[in-house]
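In the form predicted alone, a lone chain appears below as structure tokens.
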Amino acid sequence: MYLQRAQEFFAFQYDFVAHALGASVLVGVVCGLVGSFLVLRGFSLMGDAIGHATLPGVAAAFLVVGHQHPAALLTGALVSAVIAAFTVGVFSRGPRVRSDAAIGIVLSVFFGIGIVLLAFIQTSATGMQAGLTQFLFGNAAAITGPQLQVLAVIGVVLCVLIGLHYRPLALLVFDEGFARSVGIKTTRLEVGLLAALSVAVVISIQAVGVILVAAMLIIPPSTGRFLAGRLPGVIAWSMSLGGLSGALGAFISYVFEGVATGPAMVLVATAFFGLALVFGPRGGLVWQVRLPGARRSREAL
């Protein structure tokens, strides 16, 4: 049975299979790119906070529109994500609230509001038709052709904009003081990075869900750091492994019924991370064991 379903997957007999595969790969690539700058900047938990913060926006948009209109739901998610991102920025700049505490506060409050709104929707007359709980864990199989086209356009534009600002972003990540000294407006650049994060989260929640989107922002870049020593290499590995995790996640989800695409993507990405943690040439456990031995051998000679 599994072999037959695997053959069906690669034959693309059904449109939803191609849509799910395309969306999953797109999510992995975009999250890998944006996540590389976030991880190196020390903003890893921002992805988690903004991912959870999209839930009240989705629920509020449904209450306003009255039905599942994809554009309205994603717009609500984007508005909520942007508000959450700037709320964290405002809180963390104050003298009394640390950045990690600000992220935790925003994550908890926004997600709590979202759960309350979901409960209200589910008990209303249209609650049974809402189906908004799929945004918690994602449902890549429900993505339509037009939705995939919109997500692809947004993803390409986001990647191009980040590519155009690669050098100042690299300076911001590694040496903010130097970037400021050469005239780069670091505050504006940081706002742009948070805006890119918000967009990446919003285009990912349909496939991965608000709970697991942070994993796709953090795990592939963290894996790339074990495989490359320079930023271009980390980004290349992160985007490649993110896309491959998306493809394999979609495959596993189709072959094994009942397995959602989002969790499958995260598990595949985690497996890559585990391999890099052990065998990665940039700080992997195997190399840490071998290199001291090699040094001792040279010293003996």
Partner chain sequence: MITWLVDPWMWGDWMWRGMLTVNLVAIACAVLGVFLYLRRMSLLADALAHVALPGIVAAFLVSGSLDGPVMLAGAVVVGLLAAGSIETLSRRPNIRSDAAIGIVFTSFFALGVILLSTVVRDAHIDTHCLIFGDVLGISDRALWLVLTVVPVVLGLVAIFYRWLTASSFDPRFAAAVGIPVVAVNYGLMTAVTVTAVAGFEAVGAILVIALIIVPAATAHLLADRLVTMIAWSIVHAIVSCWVGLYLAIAINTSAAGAIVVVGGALYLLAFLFAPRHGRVVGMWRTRSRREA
Contents of the next structure:
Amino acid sequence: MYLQRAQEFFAFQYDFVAHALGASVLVGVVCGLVGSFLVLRGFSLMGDAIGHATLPGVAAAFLVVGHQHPAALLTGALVSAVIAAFTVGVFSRGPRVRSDAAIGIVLSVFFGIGIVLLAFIQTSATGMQAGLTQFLFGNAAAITGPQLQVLAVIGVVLCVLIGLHYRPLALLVFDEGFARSVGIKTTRLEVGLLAALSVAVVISIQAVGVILVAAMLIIPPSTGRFLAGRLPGVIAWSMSLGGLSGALGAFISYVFEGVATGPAMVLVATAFFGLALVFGPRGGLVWQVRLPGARRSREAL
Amino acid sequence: MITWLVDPWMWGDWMWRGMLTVNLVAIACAVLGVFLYLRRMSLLADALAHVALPGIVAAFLVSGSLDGPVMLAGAVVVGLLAAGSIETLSRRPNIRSDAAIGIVFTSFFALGVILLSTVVRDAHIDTHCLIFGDVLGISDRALWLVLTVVPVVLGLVAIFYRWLTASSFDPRFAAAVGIPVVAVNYGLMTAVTVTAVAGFEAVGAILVIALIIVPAATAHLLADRLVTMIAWSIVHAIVSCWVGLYLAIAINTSAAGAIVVVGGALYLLAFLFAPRHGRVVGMWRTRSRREA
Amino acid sequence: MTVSAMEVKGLTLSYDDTAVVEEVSFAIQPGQLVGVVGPNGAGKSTLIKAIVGAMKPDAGSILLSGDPAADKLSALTYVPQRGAVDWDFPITAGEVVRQGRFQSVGLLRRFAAEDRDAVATAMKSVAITDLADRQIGALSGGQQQRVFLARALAQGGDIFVMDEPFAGVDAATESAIVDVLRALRDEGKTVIVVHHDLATVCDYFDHLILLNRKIIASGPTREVFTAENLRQTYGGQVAIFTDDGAEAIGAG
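Given the form predicted alone above, what does the protein look like in the form predicted together with the partner chain?
Now the full complex is given, and it begins with the chain already shown.
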């Protein structure tokens, strides 16, 4: 049975399969790019907070529009993602705050608001929230052709924008002090990075879900760091392995009934990470078997 | 007004069961949360709460049972495994600790979700409930679990209070006076996992994080001493539970969600208006200094 | 000859397979005020961590009065670098000093009169009694350092180990701390201080250890504090001005 479904998948007999595949690869590639800067900047868990924080936006947009209009839901998601990023910034500054707690607070409270709205929609007269829970763990198969086109255009524009700002971003993640000294507006750049993060999260949540989108932002770049020593290499690995994880995730999710796309692609990405952790040329475990007397110094990126 | 407050209690025993469970869980989370927050382990708590889900599933796969002790054991084993993996990963020079947390818990959580939707689909595990909680549908099992776990956790915190304080404030000093800092750390993580599992049925895997972090963060804005901070944290927990539960009944929505939203609102209030460390006071102080 | 208060033999310490301290050996007699001096990254704090048992050595041993340090940790009192704690922590100065008694009162025993006396005496000897109820972050750098010194005094012990106690404190506090350290030495205690101000070394310490990953010299301050030894310790980073035998030395 699984074999048959696998054949079906590759035959692309159904349009939705191609769309799911496209959306999942898009998620992997875009998140792989944005995530590289995020992980190196030490913002890994911002992705988690912003992912969770899109839920209230989706639900609120549904309440306002009254039905599942994709553009409206994603706009709602973007608005709440931006508010969440801003809120983390506010709550991390000043005395008597912990920036890690700020992330945790925004993550859980925004998610709580989302749950309240979802439950409210569920019990209210419209009663059409079946599609909304798909945002939790992702359902790439529900993405239509025109939707995919829009997502792809946004994704490509985002990648191009990041490409144009590659140099300042690379300086920012490598050495903020130096970046500032050569006249780069680091605060503005950071805001831009968080905006890029918000957009990346929003175009990803339909396929991977709000809860696990963080994984696609963190795991492929971390894998890349075991495979390449320089930033362009890390990004290249991160984007390609992210895309590949997306594709395999979509495949697995199609073949095995009941497996949501999001968790499937996350586990594929984790498998790649595991391989890189063990065999990666940059700090992989097998290369670290200690030779007598040999000492390895910290590898600087 | 009075009827509105009193009526829910007449509608069946779910009200007192829900109120009791969620208050106890919230108090335990609030107390543990103070130490986690001060040790900058908020996000590790986040990870542990997520990881308890695959823990429960793993326990079910191994034993075929969903009894309280089995769930706790599974969650603790998987939780410590995750904590160990995070620590090992973050020791590698090319992985920061926040990335390590992100990698480990999302992977474990994804695995848990997949197992729930495939291998153990036929078991009576209510996925929706594990993730989002159901305050007003507390089972006997959950009630007993909470009634056992919470007093034990609070008792242990009381007994090890000095070790917890010293190792949270100044770990090197604590180690130097012979406090087993590593054991205290893992003990704390075990307590968090156990409390999270006990709280799952009531508030779910994700919102339990709010019960751990938000009260402590609020209390830190109000207190200058640890005992007062713990007291404020408990007050925050209780107020959010009561207000949140009534709110949920009034507008007919998720009780767990409502409790968390109320908690978040209380944090915002403290953040702005806390008497000494609030932002409004801070701004007013800077302005009067400038004028002086 | 009496048993050394502390004897370190062939100690090697490393982080992530990178050796920070290599084959360090020295001995300290009881009742001395000892300075540990060396450039940044010389491994001073690492050495201290190993002495107080917060770090496992790769090789070598540490003996306190002839016994392995691990068995005698209670004889050792540690004052960490001031920067190592969280100033936002909700704890008062008095509560920090009370922590000094945790070792002797254990987990649950109440503070007896003798414990309360020890805390009160310690606070009095560094003049912070009236700050007892202030939150630790609301104190000045010098006051904070005194609080940690008071905690160490309340703790007692035979060997005191202090990591940069004079970093970021005012002159009044520095001289108050030095007085306390001298008083401890005169009671027969051994006091080991990581220090970085070369100008005061001769004035403060009886015994000096020059460290730069390895021991450059260890012995009575007068014998060890020489231009040649300092040049070896600091490489080119030290400027030495000699003026009729009186040396003024500054590290940069």
